Structure formats: structure tokens, C-alpha cells
Amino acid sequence: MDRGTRADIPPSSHFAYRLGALACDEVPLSVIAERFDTPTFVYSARAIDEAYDALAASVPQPCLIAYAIKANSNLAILARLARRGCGADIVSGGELARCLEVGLDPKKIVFSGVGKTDRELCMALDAGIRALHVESVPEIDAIEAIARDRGVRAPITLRVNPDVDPKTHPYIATGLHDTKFGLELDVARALLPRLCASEHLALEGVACHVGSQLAGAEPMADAVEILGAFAVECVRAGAPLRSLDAGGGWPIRYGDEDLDYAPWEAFGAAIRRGLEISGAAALGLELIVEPGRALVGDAGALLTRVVFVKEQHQKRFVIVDAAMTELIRPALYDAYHAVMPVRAAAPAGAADLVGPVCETGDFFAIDRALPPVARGDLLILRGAGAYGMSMASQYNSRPLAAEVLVEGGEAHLVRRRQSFEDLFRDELRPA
């Protein structure tokens, strides 16, 4: 939690002041608020394009960038990335449906997750996706049975658990032994004879993912070295391997970091180093990476309006119309999001920035150095392009916020704000 009065704001060429007023790529945020109301998520199309191009330039080729769409699954963003040749890392049937809706090539879709239902497995096989990332023996049993019943051969990837400490928040560390993700290496190794002999399973790849927001590149190098050595074992066992998936983890700056993160080029170099040391570089496999927040996180901001300023017990509370229902990361992870006033002003002492939801955990910042604000003033929360709307809820019967994409000097509505009637449209009253 950001105790103290720091108010660090990461630099951005997309959310910047122009003549004292904050704009998103030259479109004033005050104009967006007037047109679309608040709270509203605002995304820079140019920032998404630049992030994709920068990440693609940082990784060894050939490489499929499979965007982890759990970060932000808005159709406009998915379609934009698909047009640039991006694939997708999905974790549900709903995410698969979104990808298919925008015409994303199924052969560029990988399906992760520890609890895929039979319905989702059937949906994925019918769509002809690139691979199912399997994470347990019971899942392999289920996929093989479904593929046998359908008379098909299911493409699978073994997601292994390399037990590498990513040095990140424990809730987003996924490559340690005590997490629910992946197969232990000895279990995966023991499965090779069965998988290679199966008439209904095709082991097309190996994968791992150690965690998100990696501060340095060494955990990725270590994980890829372990994964690459296992890929060599798979090929020697007779598996028709064609890909190695190094997962995600590319970090973005939120503003509270004590040290600078390693540049994205360092993560690409770490992958290359892991492949070379393990011997997997000689296999000619296609690399897959699964960035999520790296592509969209800093491209988005949550635009909100001050409802009241309350003084109580020698504290200043700035109450806004956004809440944990729009951006739950501070309540969930004690996550830091930089706060910027839409009308430029210097900080004027510490305050708690909070929402209207009936939970003490409904906060965005605690004891943060904030500018003097009054009822009706506008603020943005930076870094909200990832895990903002995708984790939003209707708690307290709050309608979901609007989403706006700024492109070519224009603000385009890409998700309408829900009405009160939308809240109970699907509910049925007993006769």
C-alpha cells in the first residue's frame, strides 16, 4: 500500500498536459468526460501499436506473440492486435468466442488454464485452435477421451512448472511448486511415452509461465533454460514438437517502483540465452510469448470525477465516482496507480482517494500526495489499460463503465455504459 506522500507518475507521451489540460493523444480528457460521462476507461490506440511493435522487436524470431487477453478483452483492442498479426492466449470459452468474433486466426490461439470444462475443450477443438495447454494428468485424460469420441487428434502443449522464483507479488507468481499451475517436470517427463504413442493427442509444444511484472530478466532465462532442456527430451522421445512457449511477464512502470525494470530487450536476450544453453535453439522451434499488460496496461487510464472532498479526523478524503468495481487492483494487490488531475495542479498534501462502494477496501490511494480538488474536478488513474475493465464487477448494483479508444485525433466509444435496466435484464421473476 502506498503509505507516505509519494506521488510518482511514469512518463507518457500519450497522457500528457497541453496548455495546462491533460489529453490522450491530443484529445482533451475533459472533452471525453463531457461526451461520455464518468467513470470511463480511455485507451490510446497509438500506445497499443507502439507497445506491440516494441515487444515484437525485442524477441527472437520466428515468434508468435499470443496476447493474454485476460488483461483486456475489448473487441476493438482484440481486432486491432489481430490486424497486426497478433495471436491470443486464452483461458476460457468466452475469451475464445471473443477472438473468433473479431476474426482472429484460430491457428494463433493457445488455450491455457487449469480448469477447462468439457464444453470449452469441445469448442476449442471445433474451432481448430493452435494448442490446448494442459496442466494436469486428469486434463490429458479428458482431452484424449473427447478427441477419441470425435475421431480427431488434439494438439496439446505441456505447461510445466519450472519452480523458478519470479520475485514478484505472490498473487501473480505462477511458476513455483506451491501454485496451482502447470505440471511438475518429473510428471511431464513420465507422460512422454503415453503422449507419443497416443492416436488422439499430438504433443506440439512445451510451455511455462513464471509470473507477471518480472523485475529482472534472469527468472525468464532460468525458466527457458529448464523448458528448453525438456523440449530436447521431448524431441528425443519422438514428440512432433513445433513450438516453445516462454510465457509472459514483461513489466510496465506504474510509478512506485524502487528500481527500474529491465528493458524489454533484456527479456528477449534472456530467452535467447536460455534456448542456447539448453540446446533447444538447434531444434528450430517457433517461439511463443504471452504478454498481456505489456501491450495494453500503460495505454489505458480510468477517467473519474470528484464527487465530494471530506475532512475527517485530520484526514482528507477525495471521493470519486469510480470504485473498486472499475479498478480492483489496489484493493486486491495493494497495487499502485499514478493519479493525475485533468487540470494541471501541484500536489497539496496527503489524501486518501476512495470510491463510493460500501467497503473499507474501496480505495485507489492511501496517504497519497494529491492536488487541491473540488467537487466536479476530473482525475485519471494511469496504468488502467490492463486488469481494469476485465476485472470489473457490478457490486453495489453499479453499471459497468464505458470504454473509449482514441485514434487519429478522435475518441470512439468501444463499449457503451450500462444502464440501470442492464443490471437486471437477464434476471427472471418467478410466476
Ligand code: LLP
The other form holds:
Amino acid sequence: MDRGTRADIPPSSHFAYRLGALACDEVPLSVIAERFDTPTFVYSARAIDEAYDALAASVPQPCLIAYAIKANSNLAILARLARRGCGADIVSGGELARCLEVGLDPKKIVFSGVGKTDRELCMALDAGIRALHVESVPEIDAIEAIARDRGVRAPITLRVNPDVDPKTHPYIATGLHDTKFGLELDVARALLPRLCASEHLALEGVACHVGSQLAGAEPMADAVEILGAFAVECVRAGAPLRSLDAGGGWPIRYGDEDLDYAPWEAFGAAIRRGLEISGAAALGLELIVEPGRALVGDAGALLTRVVFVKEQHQKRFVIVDAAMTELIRPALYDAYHAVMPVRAAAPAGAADLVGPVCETGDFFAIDRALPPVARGDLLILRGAGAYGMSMASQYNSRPLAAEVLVEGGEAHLVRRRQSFEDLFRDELRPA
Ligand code: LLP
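The form predicted in complex with the ligand is what I need now, so please give it after the form predicted on its own.
To see the whole picture, the full complex is given below, headed by that same chain.
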């Protein structure tokens, strides 16, 4: 996802130097490394709160913020957001279980995803969630059958595919015709008579999601305009519509962008414009948005320690104890994450920052001007609060990392580091 040629460190008031030592809010990162070891994800509670409040202030009201918990589903973070009134966008039974575990109001949960199993559909109906975002005709058949069996009426939302180019990394573009997501508009339209007549389905909303890390707000305006026009059609057809869901995609700055992203206010304005142009503003619908990365991405960093510095073939490799198992985004999308030394130092020579996993793709930075580091030094990778831990794996039999939430001047462990025994606790050896 390296879109630019710059290699900056985005400014942050939550990961900043105090007398030459990097701290997360008031807590020095060296203290966190000492107490909890490395690699460890460190999150600033204050940064999450600020992101939530800023996003809420930027969108038209009334609006339900349904946090896309796939970005970071740690229970402490979910509970914190739920306490602020946040809902959730989920994509699996596991994510639903997490929301219920922290007492998040089921009426604020929407369930997206192209492959919900019967078990997941039953679980969602039993929990009484706000809406199932349906993405195919077979899914509608399955939901209707399950609802009929249970004698209930299932609240559904049609997730349409607006065919808008989000101009983002192809792996995270979801609103084009040739992706697996959503229903084509003409298919969705043809479903309206059936849905409005169904005793076991209530068409309560329309939804879309054009992609993640949107550079500008225009794709959002275009998508909402298309979605809003479809909402008008649904109401005309007699659907009991309550909401319009504009999806996620609010960007954060990672530091490699040539141009700054549109500010969040521009996304709010784009939604407002789309609603007005399409005539949906007059329908009195509740707006839903599904930001993931924006709420947690820059609130988190991955704290890691240099294991070795190795010179080879006129190249310098800085080998750290974190890997693609903790943060797979560079390997998967060629994504850029800013690197900061815990002891302040100016960048020196270029080096590759790599992990210990046996894959050439296990890198965090290639030919990057890094500070002069030695064995034992600490570094952080910024922007690791979203799609870091939630995409982690145990490849190479590496125990999952610890997670720490800094709040009120204290570091709280919010996920214990796995032990070696945890790696094979669930494995069985037949006699
Ligand atoms: N809603 C739906 C239906 C989604 O599929 C997604 C993300 C979101 C909301 C939240 O998008 P966000 O606001 O975080 O951009 N692993 C990739 C991102 C994949 C996003 C998938 N869907 C990454 O690390 O960049």
C-alpha cells in the first residue's frame, strides 16, 4: 500500500519523546518493555477516545458508529468503545461472541460478510442484533428459512455493490463489480417485491462499503448517492427502512503519503452531499458508519527489541523480535509503518528492518533510513493499532504477543503473552 515516496513519522501527541525517551502518553515505553517484555502492542486509551469523539463530531447526526471490530477486537478496547455508545460491525460468530462478552448492546450490532454459516445466522438472530447485512440471494434464502423455523422476522439490510473505484490498494477495495462483496444494484432492486412481501424478513436498511483507507471522500459521496437513491426505491416499494449504512474506510496517516488524506470532516460532508443529492435525506433514516482503522490505528504501536544487527553484502539488516506474525501488513500489502527508536536518535544509514520468521516477506521496512541501533535497543512501529493483533498468527510456533492499554498514567495488561504450552494446548495425540 506504499502509495508515496515519503518516509515520515506522522505527528502524534500519544507516542512522543519526553526528555529523549519515547512514551505512550505518560508511560515510558522502556518501562512497558521491562514489565511486559517484547514484542508487545501498546495502545493509548486517550487516543482511542479522541478518535471516536472526532469521528462522531464529523458525521451527520443521528448516526450509529458501528466500529468494524476486525480492526482490533481486544475486549478492553471493545468495552471502552461500547461505554462511549459505540456499536459494532461484525463479520463472524467469534466477533459476535466478543461483543456479547463485553455487554455491547445487540441492537447496535450489524453483521456483514459474504459467507455467514447457518450457525452464525442463528446466533445473530438469537442475540437480537440490529441487522444482518445480506450479500447474496442464497443468503436471503437461508435467513428466511431459519427465521421461518424460529417463527421470527429477521431484520436485514441489503448491502449493495455501488461499483465505485475507491482508489486504494486492490486487496482492500470492496465496492467494485468484480469483487465478491455486496449485491449488484439490479439484483437488489429485483428482490424488493419478494422482501416486502415476506413474513419472515424485514428490510430495514441499505448498506455499502467501498473500501478501506480511502484517500479522498469522493468515492464515499458517489457511493452514498447511489445507495441513497436505492433507499428511496426501497421506501417506495414499501420496505420499513430505518437506516442507511455508508460503510467504513476513513483513512489514517501512516507517513508515506505524498499528499495528505482528506480530513474526516470531508467524509462527513461527502455523506451529507450524497444523502441530499439522492433525496434520501428526506427519508429520516438513521445513518450508520463502520470505521475500523480510524478509531484504533494510530492509537497503537508495536514495541519490539533489536535482536541482532547484521551486515551482509553491503547491506545492514536490523533483526527485531517482532515479525509478520504480529504485523503482516508490510508483507501482505507492502504497507508502510513508521519506525521510531525508544531512545531518541536521528535517522542514520539505510537498513532493512526484518523479523526472525523464515520468509523473505518477513520485513517491516526495506532500505529505510533508521536510527543507529544496537542489539537490545527498543523500537516501535507506528499505526499498528488496526489490523495488527487481529491479523496475528502463530506461524513458526511463535506465541501471540501481549497487549497493553495505557490509561490514566498506567499501563494495563489487556492480553497476556502466550506461553509455549499455549501453542499446543489444544492439540491431541491419538494413543
Ligand atoms: N465495513 C466493512 C464491511 C468492511 O469490510 C471493513 C473492512 C470495514 C467496515 C472497516 O474498514 P476500515 O474503516 O478499517 O477501513 N487488513 C486490511 C484492511 C482490510 C479491511 C477489510 N474490511 C489492512 O490492514 O489494511
